[in-house]
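Take a look at this one chain, the form predicted on its own, written out in structure tokens.
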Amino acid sequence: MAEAPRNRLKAQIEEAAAVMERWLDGRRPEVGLILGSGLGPLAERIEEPAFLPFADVPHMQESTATSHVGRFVSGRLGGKPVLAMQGRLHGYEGNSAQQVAFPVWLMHELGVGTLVTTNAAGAINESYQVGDFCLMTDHINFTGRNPVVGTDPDGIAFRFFSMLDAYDPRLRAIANEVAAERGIPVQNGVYLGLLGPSFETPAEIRAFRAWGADTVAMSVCEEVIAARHVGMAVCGISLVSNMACGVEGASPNDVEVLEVAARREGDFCALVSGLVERL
């Protein structure tokens, strides 16, 4: 009887995990962090850090986005063992949906059960202010892509799964508590993810508002789909770095994203650290 063909994606994840397990040297991360545009400095708050460039991990793509360092950081944050991505992968860099999702599946293989994914986003909701943080209550995946498409992901976990409460209500409640205690302004709203890299048109923003979206950016959705595919609990946090195109006359650019992130670094680190500490 012919031997069944090996699952390519599962084999790649296992090969990458073997390299990372040697690097982790017995450390077992519980919480995964994905640090988006301008938000990488949180990795510098991780205690007892160890660093591993994406390029040194088999089958990992390299990050080319501005401000994305492109490495894993292992250590402790808020007293918990964490594994952070200092920078992420995007579809607009030329990565497939599965390549974007790969590090999330890899984190799960290494024992991570909770994922905190962060990004900079534009505000569609006109009541939001630049510098606010928005805790994601749900998302609209408008990338046109899904990392679970194909036969290989079905060999990791069953391909049909619920996206109800994709952003864990318990984690969001903890984050809201931390924000209230520390005087950090937060919103709670629906995130819309696009492929990019061009910013949205004013007409698109008007349409997205009618759909119920509060923020918009070019990441997150594929990561969260992958996390829910394997049963990880997810908390999503956006920094409102700009008003979306056409809102109050806004015309977004990459420079303002980094400027706002630098200004809000202290509160961002306090919010994420406080959340992780209570998990």
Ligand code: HPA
Contents of the next structure:
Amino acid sequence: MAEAPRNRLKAQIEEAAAVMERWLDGRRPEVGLILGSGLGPLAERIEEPAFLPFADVPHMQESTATSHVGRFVSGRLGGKPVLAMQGRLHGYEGNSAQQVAFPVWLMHELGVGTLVTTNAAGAINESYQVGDFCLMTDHINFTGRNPVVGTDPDGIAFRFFSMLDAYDPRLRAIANEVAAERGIPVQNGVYLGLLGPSFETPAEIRAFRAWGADTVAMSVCEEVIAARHVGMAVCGISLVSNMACGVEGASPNDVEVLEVAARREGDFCALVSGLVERL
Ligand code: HPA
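Right, the form predicted on its own is done; let's see the coordinates for the form predicted together with ligand HPA.
Then the entire complex follows, led off by the chain already shown.
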């Protein structure tokens, strides 16, 4: 009999998880990592790595963004079994909110309880500096989309859930501790996510500042909503790759974003692996 349409997404997650379980071959990842623009090289530090292209996982979209390799990497980081996405899926690539969130639900299906999601972001807060990291304390979802819209009401998880402490204060405290010990400059701030792919206008940046946003980029919110939908603990880490448009006369561009990420790779790896080690 044809499957009831309301369970379609759940069935897709299970189908993808079955393929990934065969690939994981008994490994049980505890921590999921999403590595954003220019931050993929952390995957090279994963020990005993195994690789699986997104294209080999049913119902996963492929990554088309520059510097996003588009594969899963499983192995050990900071002594813990991890499952990393070397590259992510963005709305601006043409993916629906559910397609962006799909790998998060998939990680959860595989038993991952903690998600560390990372990106490069522009600083709206004028006291931040390029090269700082920013631990997300909260977000403003300005993508206009929500991945839980249209999900089957009972197939994955209940559709009405709280976004209080969506970014786990305990994980943030650990990350702050690691940063302090290792002399890594970190800020704690509110992240604003939008669809892109155009960068913002200076007027938008001024408006976002008035709303209380400290950083801005084109990812993360949809992933975090999906993670909270199924009860995963989340830590969000941005690398400040540039000052946002109009801040100190800045005009962001993708080359600068990747250059700064390459320059800050060492501290980024130390921060993330230090956090994972202490979970
Ligand atoms: N705006 C939006 N997305 C970004 C930025 C920015 O300034 N920097 C890196 N990703």
